[in-house]
Each structure stands twice: as structure tokens, then as C-alpha cells.
Amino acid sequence: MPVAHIRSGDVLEVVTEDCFGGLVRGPADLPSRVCRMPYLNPVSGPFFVEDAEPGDTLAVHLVSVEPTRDWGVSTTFPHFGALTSTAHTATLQPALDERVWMYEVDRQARLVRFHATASDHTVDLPLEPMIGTIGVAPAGFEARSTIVPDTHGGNLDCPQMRAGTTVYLPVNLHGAMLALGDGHARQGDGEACGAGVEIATTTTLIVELIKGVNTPWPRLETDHTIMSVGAARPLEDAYRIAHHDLVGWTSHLTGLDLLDAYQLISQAGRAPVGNVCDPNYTIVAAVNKTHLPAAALPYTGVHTRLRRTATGLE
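Structure block, one chain, the form predicted alone:
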């Protein structure tokens, strides 16, 4: 059931919990002991968007993503992550140790401090808050775990999902049912160990409903970049999905011949990896707007309008 009904143009301030529900608060709080499996990765919502129908697109502009505590947490898990055996990649090596790392989050200095657990090494990293999980209800009345990314969004774990970004999501169900959570103070490409610097957040966003326009896969737009997200296993299929969408979107926006768009994206595009540990992997295909010929504004300028509104809120 939705927690609230919202309308196109509404501004929301959403409080999100970290992926452990705030239960991992120190090195002794191993997730296997303090968390109730598999109830991880909680999201806030869902929010019912009035007038949203299948075939529409929901634009969500992230105005701000701010940590609500002065600490974050990361972990390794015995059978989760890119460099360990899993149920689907079964090997005879011993499982990794389960371990917790606590990070200091300095919101004023905009820094996150890493502390090694087996030595005295520390290093300050930039605070780059992001939302790891954002999505709408899947199509076909399907129920999906919040850790699964797919066409509906979900646990995309893309560091580009930060303040100033507009995400476009396909509406699959009456009301869309928007939900978000899984904030990270920062995350490296791929989220290799299976966890970012997990934080609770206060996230401010603006929603706009785009009627009668379908979006096949999640798309992102900033002032300077357009991006398409692909989610699948194996990783090369996620790469193909993201680039297939970006090439087609570029051709549609600019009028470039499809193969000319393919060639341009091949030489000017970027492909940061979202995650390589969830049930589906994610890749972002990105290109700078300055590399494109004079183009139609994506979604008739929704990002520009929402950016303007966001500036008025600051």
C-alpha cells in the first residue's frame, strides 16, 4: 500500500535508512547477527503518483542527498560481492570473513574517512552522497526484491544518482509506486565488495509525470550528460542494453543516422560500472551533450525545468 499520494510537480523530502536498517552501528554488529535476513535494503515509499499510467514516464529530479548521521558503514560478506564464491559461482575456497568498517562522515568538510581494520592506515575521501536504490513497481504485477535492478529501476547502485541528476523511469502500473533508499556516502565503480559507505539520508526530490512517453530502461540526465542504464547478467549484456538504449536515444534526439550515432558513442562514450554483485549487474552508458549535434531537449526539457525549480528551493 502507498504511504502517500503525490502529484506531478510535488517536492518531497524523504528520509531513508541505510541498507542495514540502521542496525549495524559498530565493528561487532555483523549483519548476519543483527539483521534479519533477507530483510535488507529497506526503501521509503511507495508513493502513489496521481494520473500515472502504464506507458508514461516518471521524471525524478534529485535536489539534494544529505547524510543524517556522522558515520557510515561498509562490510564484507562470506558469499556476496565480486571477489568471493556465491551460490551461483560455487568454488571450494573458504568463504570471506564477515567484517565491518566504520567511516567518519564530515558533512561540513565534505569528507569520508576510511580506517583500515588491520593497520593504522587512514585516508580521507570526498563525500559524494548518492541514492543506490530508486524505482517504480515492475510490470506485470511482479514482486521483486529491492536488491534487484531491472527495467523498473531498483538497486542500480550508480554513483551518478546524486544531487543535480534527473532519473527517468518507466511507469508500469497505475500510480507508478515510486520508492527509494540505500544511500551511500560514496561508492567506487562496481561496488566490488557488495557495499558502499552505507548511510541514512534526507533526500529532497521533485517529480514530474510525462504523459504518453515510454522509457524502455532507466535513463539519467545532468546539465552536461545523458546516460542510459542497463541491468543484466552477464555483465556484457548489461553493457549491451545500456549502449543499445543510448545509441537509439542519441539518434532520436539528434537525427543522426543510427550507425553514425553508434560510431560517435563508440568513440566519445563512457561506461562506468554500477554494481557487479547484485542479482543483476548494472552499467551506465554516458555521453557528454557537447559531443552531440544540435539536439532536441530530452523529454522536452524536463531536466532543465526541474533544475530551475530546484535552484529556487536552495
Contents of the next structure:
Protein chains: 4
Amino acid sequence: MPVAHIRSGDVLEVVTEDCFGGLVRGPADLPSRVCRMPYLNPVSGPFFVEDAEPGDTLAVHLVSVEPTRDWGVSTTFPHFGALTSTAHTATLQPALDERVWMYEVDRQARLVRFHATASDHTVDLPLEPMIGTIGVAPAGFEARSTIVPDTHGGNLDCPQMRAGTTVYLPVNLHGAMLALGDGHARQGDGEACGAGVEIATTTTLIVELIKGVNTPWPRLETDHTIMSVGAARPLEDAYRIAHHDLVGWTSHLTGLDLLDAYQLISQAGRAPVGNVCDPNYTIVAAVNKTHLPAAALPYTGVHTRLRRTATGLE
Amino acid sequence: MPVAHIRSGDVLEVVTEDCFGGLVRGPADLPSRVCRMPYLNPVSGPFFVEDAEPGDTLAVHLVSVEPTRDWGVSTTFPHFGALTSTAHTATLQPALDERVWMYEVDRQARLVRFHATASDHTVDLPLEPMIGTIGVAPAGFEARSTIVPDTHGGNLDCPQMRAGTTVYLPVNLHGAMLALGDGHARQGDGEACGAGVEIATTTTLIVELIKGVNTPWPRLETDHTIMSVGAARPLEDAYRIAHHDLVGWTSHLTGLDLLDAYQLISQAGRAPVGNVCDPNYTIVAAVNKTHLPAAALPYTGVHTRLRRTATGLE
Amino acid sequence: MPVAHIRSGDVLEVVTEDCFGGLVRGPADLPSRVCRMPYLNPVSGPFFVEDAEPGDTLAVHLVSVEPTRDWGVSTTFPHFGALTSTAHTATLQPALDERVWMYEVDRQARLVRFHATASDHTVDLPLEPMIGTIGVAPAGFEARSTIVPDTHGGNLDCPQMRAGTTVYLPVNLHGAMLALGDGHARQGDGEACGAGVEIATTTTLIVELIKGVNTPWPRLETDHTIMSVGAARPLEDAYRIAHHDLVGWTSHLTGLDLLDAYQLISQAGRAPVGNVCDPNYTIVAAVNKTHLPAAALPYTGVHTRLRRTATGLE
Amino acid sequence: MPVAHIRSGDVLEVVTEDCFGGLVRGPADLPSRVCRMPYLNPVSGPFFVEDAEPGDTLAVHLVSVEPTRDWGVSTTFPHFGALTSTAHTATLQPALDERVWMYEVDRQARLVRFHATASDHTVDLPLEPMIGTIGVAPAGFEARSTIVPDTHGGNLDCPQMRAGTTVYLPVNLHGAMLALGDGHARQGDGEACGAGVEIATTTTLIVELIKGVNTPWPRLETDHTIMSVGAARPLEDAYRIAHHDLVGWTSHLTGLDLLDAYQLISQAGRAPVGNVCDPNYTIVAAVNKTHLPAAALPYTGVHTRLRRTATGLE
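Based on the form predicted alone presented above, generate the structure block for the form predicted together with a further copy of the same chain.
Then the entire complex follows, led off by the chain already shown.
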């Protein structure tokens, strides 16, 4: 059931809880003890977008993503993560220790402070808040766990999902059903241990509906970059999906022949890894707009318009 | 047979031919026509390093990597690349067209110019020369094609292999047998089409032998970063290898407990994709030195010493 | 909404339509033309099983699986199958031709007759009817397409799902919500082209509810064999899941230490491939009961009881 | 250096040592203690085949494969096997226990007896002797460890490599350089724990050189079946390679159009898993000869001739 009905152009301020529902607050709060499956990774929403119909695209511009608390948390979770066997990469080895790391989040200094658990070491890392999970209702009458990233968005866990970015999502259902959550104060590429620096956020976003334009996989746009997201296993398929989409999109925007677009992306593209722990792994294919020949405006300039609106909000 | 014997501390200026042996010089020079298999990806060397024994590590500092010509070349090659079926990801579909792209290389302006083949578009991209293939003789009495990246180095195709970087390689054989080649004027992450902007280079390097220290997988160091390279299929295994090594190395350098190092790299690490087309795919796990707590000098400061020597050469 | 409520012990005769909903009946009926996405792979059900609660296991014994018509059909479908690039293993190559193969099904002679489309060749293959899709509602409030195989069963596409087999499925939801369909007159290992010899079936089954016993992944039992099914990508993870489950199950049934069970399955186990085309690939891990030391009866002898009941039905 | 020169048509009786060089003879003989890396998996050979030139095919018919001793041995080896993390699927978990299992081999009763290590259980399994490693020198001037299966054969670990089978291997080098070893008294599909029931063998084989016929991947033939072997990671690529080759071979032998052959193999093919532990995983694609329309004799009937010769030897 939708929590609210919104219209194209609406500005939303959304409060999101962290992936543990705020229940992990200290070293003794092991997720396997304080969280009840499958109630992990809560999202805020869904928001019903008026007039959104299958075949449309939803543009969501992230105006700001800010931590609501002065702490964040990360954990190892039994048989979850990239450097452990898992329920799928199943081995006979026992799980790694479950452990909690508490981080200080300094919003003024824009830092998060790591504290080692087995020694006195601390390190300050840049605060780079992002939204881990954002998506719409899946296609084909499916309902997916918020842990899953796929064509509908979901738990993409890509650090590029930050303030200043517009994300394009396919509308699969009347009303689209937008939801988001799982903020990270920051995250390494791949989210190796299975969690970022998990935080509650206050996120401001603008939603715009693009009628009659289909988007096959989640796409991102910033002032300088266009990006396609691929979500799949094995990881090379996430790479293939993202690059296949970016090559096609580049060809469409620039008038380049498909193989010319393939060649250009092969030399100019970047491929930041999103996650290597979720049910589908994610890779982003990205290219600087200045590395494309005189390109048409993606989605007829939605991002530029939303950026302007966002600036007016400050 | 080694082409030369060198000593720890020697400075070498090496001329490397491009991956096509310089035979692809225009649109009509299809590699499948002008190159004779398996004589692709020629390397310069091997260099026999005096006193190098199994269990040692070879540090190779790249002082400079410069194009020798004012052009570079890239191609699609039948059933090779990330966005095509291949001899291993075998399908019944015909190959993509084989095509050649000629690039202008402007060493003064530090640019490479892409020309579309099916239209008039051109784009300038930054010149960022790198070495695609560098390695030593493999372990276990194997001899590997120069196309293959693995523990011994080889065709890593990682853009991080550029001027200013020190690469650490395991010595598997008396004399180590260092060789390098396959320069790229630049390359996108993953080398999607199967080739970078292929160039001949003049590469200056300093070799130093580190006795009695073993290196499990190729490692890189710059002034700001330490990196581990993983090479495997599927791509997530390259990610796992690289991060497993970086976590262990971080723990060793900083005194962090293994899970603390895992946690820190999970939040601070980056994971640039090397190639998604070679017999083994490559991913680099990287972390800024400033994101590590007071770390011991990697390999007792070899990189710093070699950088100083390199500066003296200019 | 359930189509019927059933009780533990009930015998059902279920008519299932083929995966194309019976719409592909000749060479001109290309699925992409006559079928409307996502209305593929229709299943019969769901059946609400009284008293079934999360944590229980549903045992479904297949008494008989018989073709309802004297023909079956198979197709290539654009970008679907093991020997083509797909939406996930995305390449820039065009799809293979979409083509329809009509098979004669001879129920008396127990044969299906293949007719080549581009020449006059015909071949008779054994009729070995099976159920491709059987499952319950997924866990975690998900709803999955009937194309997907996973822990809840679904589109397993394993030829072992035939008359005489009991399948054990986890109950995830009050009522379990059993459904089945997608009969095949036969299928090769892996269902390489993406389809079996697709048929409508009349399937007789007996359902028994096993209270308070959890089943992690679908399991099968025949008079001679126990089997675990793994569903995942990449294919080795399907192998790992299936074998991890079978090793644990063997240890549980026989009292063997876990590593002893691992060793025994490593020498005695078989691993038939189910599908290499669906959203998750499937592999079965199987072992002959006579290859296990004096084993306890799986699920306290449900299969034996159901077999006896089935014999009484004839 | 070749150990002997042989001629097309020669019959060889070859004694092969087990994969541990016969050094693991009891529970205390842990391979990591008694074996010295990389001296594992010794093979007998290489045999120089007169007149064998690149582009030819070597047919090797296995007349008999018999255990030379009344015992076999299997082990778990640290970070090797399908149900453990490995050097490539690298995790931070400790290795499983290293353990040795001794088997009795009863050549008269055709049984191998498993003894549990942690309890008193024993089980008798059928003796089904096979050759794990058979191959020629690789192409492209490579030298590969005997642990590796690839286009040249090598450590295929496919149970189909048994008495009565003819294997076809590509000649890559003047003299072919045939070698074999790594006998198993039996093996489960996938060799999950990383080892079969390892034995020394006396193997009788007949070699025939087929001039001017190329073989892309190892192929097998028995009286009833033709098979193609694929070796790759991830496992689906081994499946793809094997089926791609079998589809092409079927088309070539029968005159079926490529898509017709694809369809037929999709319904009639079997896909036994070889290994899921070696550097490349292996899958066999197999089809009964009677399931092919009037097929031409593979390799112009070599297998039939060699079978006849083999019968004469008894």
C-alpha cells in the first residue's frame, strides 16, 4: 500500500532508517540477535506517482542525502559478504565471526571515524553519503525483497547514488511505487564485508515522470557523466549489461554507429563496482559527457532542469 | 632465452612494440588477416635478473611510459571482447564485424583522437599511457602465452600500470625473466572491445630485487596508494583474490586484526576493473595510504627509494 | 488467490497447459508473436494446503505425468538459451533465428519424434514426461515469476521430476500455495536451447504435509535415490548448493561426520544438470541409497508411504 | 623430453602412478606434508608420436585401465575442492581439515570400500577405473601444469575416460607429446572434495594418428555415444563449449542444419559434470548415436577399427 501519492515535479523530504532498522547500536547488538529476518533493509515508501504507467520512466533527482545521527554502523554477518562463503557459494567452512563496528559521523567536518575492534587504531575517512536502495515495483507481477537489485533498481549499493545525481527507473506498474532507504555514510567499491557505514538519512529528492519513454536498466546522470547500472551474477554479466546499455544509449544520443559507440566506450568508459555481496552484483558503466561527440540531451534535459530546481531549493 | 642480464638497481629503457607487432596500420589491416596466430602481443625481454631466486620479489618501478609514434590503433577481433560471445562463452551467433580504428596520438597536447568509422564524429580523450603486459616466468614449470594474466603478472591490462607506479612480482624461477609490452595510449575500465588504444612505447624502468620476501599476487604502489591485483574467472573471483590479498597486506602493514582490516578495506577500498576480455579477468583492490592507520612502509620503502632515483634521472 | 483448498493426504489430478499456454501450434506461431509477455509458463494452482505453516515441509509425490495431446513443441526464442547471448550475458550480436519445432508424441510407443526444419531428417527419442515447474510461494514476502527456480522450487527444469518421484518443498507461507506446470515430453540436460519438448499434461500427485520439519532447498526422493537441487548463477554455485545440502542431509541421515559425508558423496554422487537457461541455473546432487551406510529413512519414510498409496491408485 | 617414440597403430601398456606419486599411504600421510609442490599429479610420458603435426588429430583408444594395487586413497587438501573456498574463490575463512581416506580396492569383486574416519561406517561402491589426466602438448608454445584441463586435454577428470573409450586430441606440436596418469578407481560427478579414489594403474591403449583433421576440444567416442568436453570457468562456459562443439560436430556428421542440430541436442543430449575443483571445470556434452539421424562415421570410423584391434588383444 502506498504511503503517499505524489505528482511529477514534487519535492520530497524522506527520512530513511538504516538497514538494521536502527536496532544495531553497539558491539553487543549482533544483527543475527537483534534483527528478525526477513525484516532487514527497511525502505521508506512506496510513493504512488500519479499518471505513471508501464512504459514510462521515472526520473528521481537526489537533492541532498544527509545523516540524521552522529553515528553509523557496519557489521560482518554470517555467510554474507564477498570474502566469505555464502548461502549460494556454499562451502562446509564455518562462518566468519559476526562483529559490529561503530563509526562516528561528523557532519561538519564531513568525516566518518573508523575504530578498530581488536586494537586501538582509528582512521578518518571522508563522509560521502549515498542511498543504497532505491527502486520501483518490479515488472511481471513480481515482488522482490529490498535486498535485491535488478532492472527495477532496488539494493543497487552504488556510491554514485548521491546528492546531485538523477536516477532513471522504468515504470512497471500503475503508480510506479517508488521507495528508498539503506543510506551509507560511505562505502568501498563492492561493499566487500556486506555492509557500508550504515546510517539513517534525511533525503531530499525531486520526482519527474517522463511519459512514453522506456528505460531498460537503471541509469544515472550527473552534470558530468552518464551511467548505466547492470545487476547480475556472475559479476561479468553485470559488467556486460551495464556496458551493453551504455553503448546503446551512447549510440542513441550521439548518432554513432553501434560499433563506433562500442569502441569509444571501450576507451573512455569507467566501470566502478557497486556491490559484490547482494543477490545480484552491480557494476556501473560510466562515461564523461565531454568524452562523447556532441550528444543530444539525455531524456531531453530532465537532469539539467531538476538541477536548476534543486538549486532553487537551497 | 634472456635478451639481457640485469642487476638489482639497474635502469632500463625498453622499446615495446604494440600488441599487433606494428602490423595493423590502417582500416584494411584486419588483425585476422595481417597477424599470424599465436604471434600476438609480443613482449620485450625476457631480462634475466642476477641473483633472483624463487621466493624473492621483483620490484619494477615505471619511470616513464611514452608512445613512440603519433598514432595508436584499436580493433574488434572475432569472438574476442566483453560484449561478444567468445571461444569460451561460446554461442551459435556469428561474430561481430572485425574493424580497425586509427587514433592520432598527440604527445604534446597529451591527447588521443578517436575517429568514428561509420560517421564523421571525432573526440579527444586524455593520453594516459600504460603498460598492458608485464610479468615474470610463471611458477610450476609452466610457460604461458603473453595474453594471459595470472599470479606471475602477464597481460594484466590495468591502467594503474603507468609512470610513477612500482609493481611487485613474485620470482618463480632463477633469474625471474622479466618481460613487458602491450602499451596502451589509454584504455577504458575492462577493455570492453578487447583492445585498448594500442601503441608502441619507450618505457623506462628501474628494477630492484627484494630477497627473501614472497609476493602471492602482483601488487602495485604509488605515492598515495597500495594495490593488489586479482586475475581469474568469473570476475567476482578476481575481486575476491585482490581484496583477500589487500586485506591481508593491510593487516600485515598496520597491525590491524584481520577482520578489522576487512572492515576498513570494505569502507575505504576502491576496485577498478582491469580487463573483462582476457583469459583471466582482472580487478585491482586499492586503498589510499592516508586511509590506513600509521602503516609500516610496504616492502621496507622500496617505492620511495625508487621514486627518488627516478627523479634523479630526469 | 488459491484455486482450491486441499488437505494432507489428498490425491490431485491436475491438468497443466504447456509453457506457451498452448498458443504455439505450428511453424508460423513464433512465441514472440503469439505469446504476450509476461504471460509465459502458466502454472496450475495455487493450491492452499490446510495447516501448512512456515517451517513445515510439503511432500509432493508424482504418481503420473502424462501428455494430454499427441504433439509437443520446442522453439528458439530471441536471446534466451545456453548457446546464445541473453539479456544478462548481453552482447552486441543479433539474436539467433526464432524457430518452432513440432514433435509427434506417441503415448503408446512411448516415443517423441523430432523433425528437422531445414531438411528431411527425423529421429525418435524416448518419451520421458516430466514437470518443469513445481513450487510453493517464496519466502520473505516475495512473489516470483514462474520462470524462476529458487529455494521455493519453481522452474527447476530437472528431468528427475517425473512419475515415481517425491519432491520436498519448504513451506514459507500459511497454506504453502502449491502450483505446477510446464510439462516436457523430454528434455536434454541443461535444456540448451531454452525449451524442452513442451507439452500439456495430466498429472496425478499426492500431497503430504510434514509438520515442524524445515527443508532448505528442494529435495527429491525416488525408490533408489535421494537428491538435492541447487539453483543459482554461476552454475558452480548451483553445484555447490546442491552438494552442500546433500552432504549435510547424508550426514544427518547416516550419522557420518560431515567430512566423511563430503568424502563419500565426492566418490558416490552424481550431478545431473537441470537447466542452463533460466534466471537461475539448476544442478541436482544425487546419491543411490545403497551407496549410503544404513541410513535413517528420509522424512521418516514419507516417500515409501506415498509410493504405496500411489500403487493403490492404479 | 619424450620417454619413447611411437607410431600410429602402436599398442602401449603404460604404468601410471597415483596423483600423489604413491606417497600418501595412510591417515598420517597428509599431502601437504609428504608431497612437495608442484610435484603433484605425475603423468607417464610424454610419448613422441611419429609424423604427428599441428592440425592433425590423435585418437587414443583405452583398451583397459586397471588398478595396480589393492588400495586407493582420497583426501581433502587445504583450500582445494568444490565445497571450500580456494586460492581463487578466496575468503577469509580457515581451511577445512586436511584428512586422508584409505580405500580397499577389490579387483575381483569390482568394488572399492569406503571407510569413514570418524566412525565405523563402511560402504562398498562399484569399481569403475578411469584416467583423470590425458593430453598432449598445448598450443601456442605454452607448457601447462598437469593439474590443468584445457583444449589439449590434461586433467579432465571425466569418468567417461575409461576402458572402451576413444579420445580425440588436437596435435599442437610436432610429435604431439602424449602423456597420461591420475587414475581413479572411481569418482563422483564433479570430484567435489578435489580428489577421486586415487590409484596407480596399468593402462593399455592404442594410438592412431589422423592426418589433416583438426579437433578443437577433446572429444570422446564409445560404441554408443559421441561426446565433446568443455573446460572453463565459470562452469556454464564449460557447458557452452562442450555443447557448442557437439552441436557443430552433430551438424557436420548428420547434415543437419545448425539450428536443427541445436534443437536435437537440446532434447537428446546429456551433460555429465567432470570436475568442479580444477583450474578449469569440465563438463561433457554427450549424445547417443541412435539419437542422431543416420550419421556419418566420426573420424571415418577410427573408433570402430580400434575397438576391433582391442578385441584382438584380449
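Here the structure is a predicted model, which is why all the values come from computation and not from measurement. Numbering follows the first chain given and starts at 1. Residues that one form lacks are left out of the comparison. Definition used throughout: the rigid core is the maximal C-alpha set that superposes within 1.5 Å between two forms.
In sequence order, there is one run of three or more residues whose C-alphas all shift by 2 angstroms or more between these two forms, with the rigid core superposed, and it is 92-94.
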